[in-house]
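Form predicted alone, single chain, as structure tokens, below.
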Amino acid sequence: MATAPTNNHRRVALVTGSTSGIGKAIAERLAADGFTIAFHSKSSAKTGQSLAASYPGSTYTQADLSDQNQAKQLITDVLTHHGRLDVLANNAGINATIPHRSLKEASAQIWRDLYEVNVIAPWTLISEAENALRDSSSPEQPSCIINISSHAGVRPKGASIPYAASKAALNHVTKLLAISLSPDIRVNAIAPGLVETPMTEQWEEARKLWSERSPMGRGAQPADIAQLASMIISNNYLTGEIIIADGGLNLT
């Protein structure tokens, strides 16, 4: 559950999956930019509560985004405690590692599970948050949605075909929403390649690929993606873009 209500009237950013990795880096960067943060995770409640306590006015809410009711309640909780929402960063997502040639291994249930969290949950959060985002928007400072996608949604790569397809769907949803929610709400996506997070610690083959083939010679740090998110939010004109952040690997 979320922490106690706050009277903070600063701009508010909800970052899903923000107790570790990319989400945590984005949340901390936006806090440094002056936002009040609504932290979220499926688990890691103690970490989330500790993070919220570290940033004045911030809150933490635990919710399983594969459950539509919990996804909707997350937005309700954030609005109840903060009274407004200016930025929604859909970072939470799940993966499945399946060889691309192993078609039968990619079962229908795996497809459903990935789409539920990677596509449907962001859609639900956006639709539930739309009115609040419009209310806090102004011509000088439109509200902003950032979807964390993957380079696998742009190129025929990725841990599995269902995962890559779910991120490609999220990319297209991003472009469609950029039109339908304009001009009040800007919608963009960041499509990272390898990012050094707890989830990728064992990805030695990917690390070797980025070291040998990417122009930057390494995978990204979470702070690299967070800095890009900060830039997107601070630019009041950019919308409908899928920004690949893979150290130039897509060029090779």
Second form
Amino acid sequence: MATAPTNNHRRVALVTGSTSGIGKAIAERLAADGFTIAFHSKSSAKTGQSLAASYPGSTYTQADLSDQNQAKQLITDVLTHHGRLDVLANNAGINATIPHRSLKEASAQIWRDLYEVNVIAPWTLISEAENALRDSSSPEQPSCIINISSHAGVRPKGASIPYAASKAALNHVTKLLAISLSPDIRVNAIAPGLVETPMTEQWEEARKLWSERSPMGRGAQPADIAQLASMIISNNYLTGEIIIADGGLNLT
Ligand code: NAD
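Other form of same protein, the form predicted together with nicotinamide-adenine-dinucleotide (NAD), not the form predicted alone:
Below is the whole assembly, all chains and molecules, this chain first.
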């Protein structure tokens, strides 16, 4: 574990979906930056507990964010235990792979499920955490929300239209809240392209696309996205930005 920079000493970061993939990498990176981490996942409680145990002061909470009561309870539990919140990283998300031309396959239920987890849950967590984030904010070091959206929410791409639309909604919410919550809370989004995680294990076509067409010649590792999250958090001025992290694929 890296030594904690003093300015993050005792600051608390909640990272949703932090037992695997991008969320785990963000949580571990922020722990190395000196944050106390509130780990969370929908399942994988054992992994979450053992992650929390390896970072002194950290906690793990299990919550299904498609359930509003559990989403609200997550914030209550984090505040009860830690007494403060400085960073909220809304990383938990779900995907659905549906060919864009197969309109009927993208049922109303799939739209609702994706919106519930990818848009409404982050909204609820932010609403519930707003007061605590304001309380821990100072003019020198505003609190910070990072939403993990997707390049598919910026360009007409992605595993399915409902997924892309849910991430586009999250991007727009990011910009609107950057205004509404300013100057106490900065709100930014990271819009990754392909990242090597459990979600994309089977995405051979995307892997080929990134290796052949993207200027960086590869998809991202979770650590690449985690480092960007750390950069956004360490800057005290940036707000309302949707940072595309796709290795430059959008340029080609
Ligand atoms: P992942 O499957 O490893 O992680 C997803 C996390 O979300 C898991 O920890 C899971 O517990 C959590 N989650 C899912 N449904 C939930 C629910 N109902 N309640 C609570 N938690 C729930 O995948 P990942 O690739 O690390 O994805 C993390 C985020 O990054 C997602 O929002 C995803 O849309 C986004 N993203 C991923 C990629 C990629 O290529 N991997 C690209 C762009 C955006």
